[in-house]
Structure formats: C-alpha cells, structure tokens
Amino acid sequence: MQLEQYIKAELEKPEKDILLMTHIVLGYPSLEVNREVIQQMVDNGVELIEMQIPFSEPMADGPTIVQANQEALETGISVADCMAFGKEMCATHDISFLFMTYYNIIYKYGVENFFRKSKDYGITGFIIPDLPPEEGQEFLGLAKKYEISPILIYAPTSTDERMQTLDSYADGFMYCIARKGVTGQQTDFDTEFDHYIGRCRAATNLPLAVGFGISSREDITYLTGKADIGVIGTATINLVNNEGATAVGPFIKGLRG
C-alpha cells in the first residue's frame, strides 16, 4: 500500500483522530537500542517511523539530534548498516517506515541504487530537507518510478504560491514545520499557528504532518482536527538519554490517552 493510502486507511479507523510519527537517529546510541525503542513505539501505537541516516552536517536539526548524528558517526555507523537495519524493521513491523537524511548521503550511495534497495526493503517515503524540488528532478523521477513518496516541507515563511508549487511535486503527506528554526525547541501553539496550518490545508489535498517541538499530550490534543499526523522527535531521544529505552512506551501511549 502506498504511503498516502496507508495514512488515509489508518485515519479511517474509529479510534484514530490523529496519527503519530516518531523519529530516531540510526546508530544512536546503538542499533540494538534503536530496535528496542522501535519495538516500544510500535507496541504503543505509532503508525509511522522516520529513521534518520546520520550525516555530518544535519542543517535542519537542533542540538540534540545534531549530537546524536555526531555520536552515531563516531561509532562507525555506515549507510549500508542503516539500509540493512531499515530492511530488518520493515520485515519485522507492520507499520510505515521512512528514511530521513541529507542529499549528499544519497548522492554518494548512488541515487537509483538507494531507491531500488529502499523499495525492495519496504521503505515508503524519503524526507530530504536540503533538496529543493527544482534541483531534484532525478530524485523526483525515481520517486515515481519506485513508488516511494518524496515528502516535502512547508514552513511558516512559505508563501501561498510556494506551498502550491511544493504540492505539485509532493506525495504521501506534507511535512509542516510548526515554527521557524531547527528541531528541538518548544513550539507555542496560538492563533498565528492556526492561520499557518489553515494555509497549509488550503494548499494541498495531502495529509498534513506537523513537527518541530511536539512533546506532550497537550500538543497532540491541540493538533487533533488541525493536522493528520503529529511528529515526535527530540522528545523521545531525550527520554532515552535520561531514562532509557523502556520509558518510550509509556510516553507514546500517553500522547493520545
């Protein structure tokens, strides 16, 4: 099932008013801990997981995820390791897995090879924040060929015209950054955000995912009815750092009550 169809099918279930997508950095603190965290996430209702392939200059990320990228690279994690882990997770869990990384990783690996293997393994989408669609014609063409969704990004600074342009290239869902800046900072939801998410909704028929600073049940409750997916990233990484992998399950379970 393609990504957009999967999301819409999940949202049609009576107990689901909003879906959850979580974010992990592969190899941080280890692939074994990644396995345990993903099991906790799946067991407690996460529908999508964004697996980040570490990169030395993760420009869209805040301090916590930057540090996680650096430490994963220092342990020697490779793209091949990440690909093999993605294959294992897709075979183990019946949810949707995406790869998030930066374009240099894909370019060095071989763009079509990256798509071909990801498709074979069961990956449903790619999030590549440093690749504007105007510079990604090969990437977008291969996304259609291999039926892997290219996830594009709306920001509060995006004009209505830019949003419509991005919508013409995107597939699966649209990732709506909740505020200016990088990941990890707290987001304040207010009338300005409501206006922004309304512009996002008007610009696309794709499901909307909201990320950056989502960290509590109150945040998810606020987003319910406004967005289709709440994205939790830094909050779970901090939780693993401070309390260990077993703390992730109760946290995820509590997000939707």
The other form holds:
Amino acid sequence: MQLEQYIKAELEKPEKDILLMTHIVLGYPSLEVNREVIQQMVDNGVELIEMQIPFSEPMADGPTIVQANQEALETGISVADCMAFGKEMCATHDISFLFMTYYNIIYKYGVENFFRKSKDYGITGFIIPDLPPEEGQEFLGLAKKYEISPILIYAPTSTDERMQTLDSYADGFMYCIARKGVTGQQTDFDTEFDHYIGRCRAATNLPLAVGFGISSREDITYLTGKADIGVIGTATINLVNNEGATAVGPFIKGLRG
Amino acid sequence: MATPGYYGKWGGAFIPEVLFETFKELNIAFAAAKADPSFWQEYLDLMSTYSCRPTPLTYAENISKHLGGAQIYIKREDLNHTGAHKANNVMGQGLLVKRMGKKRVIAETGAGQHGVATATMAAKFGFDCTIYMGEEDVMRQRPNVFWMEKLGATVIPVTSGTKTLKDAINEAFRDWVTDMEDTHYVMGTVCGPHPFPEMVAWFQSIVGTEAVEQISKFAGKLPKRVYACVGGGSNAIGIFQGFLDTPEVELVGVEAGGLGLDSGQHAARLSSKDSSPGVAQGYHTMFLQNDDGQMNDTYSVSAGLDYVGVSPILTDLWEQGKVRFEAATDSEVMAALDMTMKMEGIIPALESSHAFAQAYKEAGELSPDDAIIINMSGRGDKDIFTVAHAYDDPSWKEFIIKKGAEYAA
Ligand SMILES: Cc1ncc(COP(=O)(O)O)c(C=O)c1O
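For the form predicted together with the partner chain instead of the form predicted alone, what are the coordinates?
Below is the entire complex, every chain and molecule, led by the chain shown above.
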C-alpha cells in the first residue's frame, strides 16, 4: 500500500508524467561503485531503485546481467553484505528501494527473516521473477503481514484472465515486461506493444512499470502517458562498464523532461 | 499426491510468468496423451521399430562367478538407438511435440547423450533443433557434439556459470522465454518444473516394466537389489518404477563420488551431507549449495552426473527410506568399467559405470541364490577421450598427436 501511495504522490508532482526505476546488481563491480551510481541516480531524480541480490542461477536474465551476477559473486559478496548495503541505502536516500532476486536466496535466508529485516530497513517491495503466486502463498502472506509489496509480472503472453488473477495478488505496482525474452536486448515499441499495455491497464488499477530493453530518451518519451514507471536495467550497467559511474547522472537526467 | 507436481514437499513449478501459458498448454497436452491408450501404443510401436525395445537383460555370468555373490543381471539401455536410455524420454516427448504442432525443439545436455537423442528425434520428425551444452562438457564429450551437428542440430556451448549441465539448463530456459510459441523444451531428466518430472518418469517407466518381466522369467524371482546411477535421476526412476510396490527389492541410487565425499569434489546430493533444500531451475529439491543459496561447482569424471540438483521424485523416495543412496568415486568407476569390459565384453558409459561400481562393491555380501540388476543407462563409446586419458594410453596418445599434426599441417 505504501509503495503505491508513494508512486501516486510522485506522479502528482508537477512535470512528472512518468517515474524512473533503475536496476543495480549489488556487488557489481563493487559496493563502492554501487554507492556512487546510486548517488548519481538519486541526484538526478530517480524515484525507485531495484537492488538485485546476485544469484548463481539468474535464469530470467540476459548476458549482461548474468555476467554481472557472476562477477559480483566472484568478489565474494554475501547476502548479508547485500542486506547491510540495502539498509544503508534506505537510511541515506529518500527514495523507494526494492530488492530483486531469485527465490532461493530468500528461501535459504529464511523467508520471514528476510521480510522482517527488509521491513526494518525500509525496503518497499520485492521482485522475484521465479516465484509465481501459485508457489508463493507463504511469501504473499508475509508480504501482507510486513507491508512489503510483492511485485508481480505481466508478460505479453499473459492472457486477460491471467492478468486479473495476478492483480488479485499484487501490490505496489505491476511490472510489465515489454517483450518476451530475457533482460538486455532492445525492445521495439509498436502497435502490438500499445495493444498489450492497453490490456495491462484494463486488468489492474495498480501503477504500471514497463521494463526490458529500455535505454533511451525516445523509449521514455514513448512510454509517457502509457505507463507510470519506466525501468532502466541493462543500459546503466553497460554505461558504467564503458564510461564509469560518473556517466550515469547525465544519462538519467537526459531521459526525461 | 496432494498438489499436482509435488512429491512430498519436493517439486513444484517455479517458472517465470512469461511461460505461464506455455506450461498450461503443455500440462493439458500431456494429460490428454497420458489418458489416451493409443498414444502409449504409438510410443511402444515407435520404440520397437526405431529403437531396440524391449532392450535385453544380460546375465553377467563371469563377473557373478568372480565376485562369488549375487547373480548379476544387466539391463541393456545401451542398446537403445543412440546408445542410452535418453531415447525413451526423447521419442516420447517428440510424439507429444507432434501432437502440440510445434516445429522447434531445444534441449540441454551434459554427457551429450540427451543432445544426440534429441537431434535424432528432430531429424526424424522434421523439427529445428538447438542444443545447449556447457563448454566444459563440449570439451569432454566431443564425439557427441560432432554427431549432434551432423544430425542437423545447432550446438551452443554455454560459457556462463560453471559451464556444465545446470548452466545449459539455464540457457535453454532463456531460449524458451524468448521463443515459446513454436518451441518445446525437451527436458532431459526427471527434474525442472512440473510437468517435466512426471512426464520423463512416465516415458522412462518402460525400463522398469520390461525389467520386472525379464528378471522374473530369467531368475525366476524378483531381484534382491536394483542399482542405477543418478544424475538428474531419469534412468534410475525409470527402472525403480518397476519395483516400487515390492518393498523386498532394495533400490540403490548411485551418485558421483568424484574424488571422494570428504574432498568436496563430488556431485553427491543425497549420499553426502553437503546438500540442503533449495529452489532452483524451476523446482524444489536438495541442492549442493552454500549457506547463501549459491550453487556449488560440482565435480565428476562423468558429465552426465555432474549436476547440483536431483529429481524431486527421488528426493521424496529417499526421504521416505524407499531408495538408498550411495556414491562411487572416479577411481572405483574406472576399475568397474575396466572389469566389465575385460570380463563381460561390455563397455558401459562412465555414468552407468557408477552403478556397476556400487553393485560390485556389494555383490559379495549377497548369496548366490540372490539376483541383482544393474541398469546400464548407456554405452561408453562417447567417453573414448576421457577413458583413454584416464588409462594414459600410449598408443592412443600417439594417434592423437599424429592426427593433430596432420590437421595442423
Ligand atoms: C548414459 C547416461 N547415464 C546416465 C545419465 C544421467 O542422467 P539420469 O540421472 O537422468 O539418468 C546420463 C546423462 O547424461 C547419461 O548420458
């Protein structure tokens, strides 16, 4: 509930037609760099950040994020390090932070313990791409109890009926993946996408976030008026790889307005 | 079973949302096929004409006498077309793909046997075929890579993670989430999200059904024990299903002991203390992972057993005490392979040799009145490079050096 209110309040601010959510792989290339990148993002107006706790089997991710997960783990980063970093970010910045990871990380940590700590820190939502609601009854119950939004996913392959079912479990916002496939490749926005996003809008009253392959000002302009949040993932990872953390600020600034 | 896809608390379908409809469709098609006796008949006809079913049960007379214990029988899955039990599952899924009207198949492979079987099925049925194989496995099972390509498949070496079977599974899923309308993922073992464990177990049950009949005929009684190697668990669950209702038959799953259970260099999930419950690759089972839930880099001389997880069906049977799990080390496996070749004229795959090794360790404990069955999941031809290397065979090395020089020239 709190996450949805935050999003709606942000959207009411003048000249905010669309919000930005960015993605960070924790520990890639280091927490130091993560810290710097997040600072740049926050300074340039990002409203939400999903922090990915690395996993050895990132099944839903594309090559860039797969490699980032792997290299992060090779530095020896632990889940405890990621949690401590999440706590620090929530305490430092006045925006919304979510954890994104695969279910095994939470399962091994202890599902309730993970919720309790995250709530303490001020984390607002969880995105778990390999946990459909059918398998996540305990998880969804705890999400209610701890008031952390379980972010569910709409895909172009989701039927209207499925979208409604997902809506009955979801909270905060709906994460609409712009196309089939894994993270990373470019998305072509066309009439097929418009039809899909129209179906998403009809199926839920929650704000809509659109992610996968969004990397430019043109993409964000296209999404404005159609979606409520544009999600930037692989694009900033590539940017940091190629040009360093300081390139992130100007890039984010240039996406809107 | 309370919830479909669950075996005790193991199994499930932890799938990304984008595949929800694909799985729904697959579940419906599979349930319809299972309920239709003509489907199974079509399967049996295919397996008896395109493959060599029923596969024989061979009495290993020389080794039985040599060890002086139980009479040893070998279920010859190596005599299937393409040389392993993998064909049982693949041809069944191929028929299902035809029913679903899909045009492309993808698969992961470790030892390459599942990949070769899938490429063969695709060639026969006219499907496009892409096989994902860890780069490490491409190196150690090179003959199978060659045949897959010659059969018309595209083989994609997987360079992420530990470059073995689990990484090939991840990569196959990444393909499937991109292209699901026309594509079926032919999962090669009794793992992954529901309905795969149930489906693969069903097609592999043909092994157990034949084995019960054959042993009753030849030995005049049920076996005391049945041995099968366990990677994901498909050949094991295949033969075990013939004996689940007769508790007097002890079922023994043999995992890869690698360099020994104390070395940390192994792939023993249920026979070591190193695994714990987890959720990965779409299902809940016992995984070799660290305290944070990151998967370990497993080790085995055999690519097909070098895997972090294990069938949820077997984990449930293990928990109920219905299957005993043991591990055979690389060196025990080489010794068993050597003895089987020299004394019986049979060349088991390195995977299958794990079952032989454990059976040979235990045969002496039993009486000559007892019978045991070893499931020979596949033939060893594919392992020629690995086995020759282990023998440190001088004439083979000389041949490779000459051949290398010829190509380099
Ligand atoms: C000959 C052979 N046996 C056994 C296995 C292990 O698989 P499973 O445990 O599913 O039978 C493989 C897998 O590649 C194989 O090729």
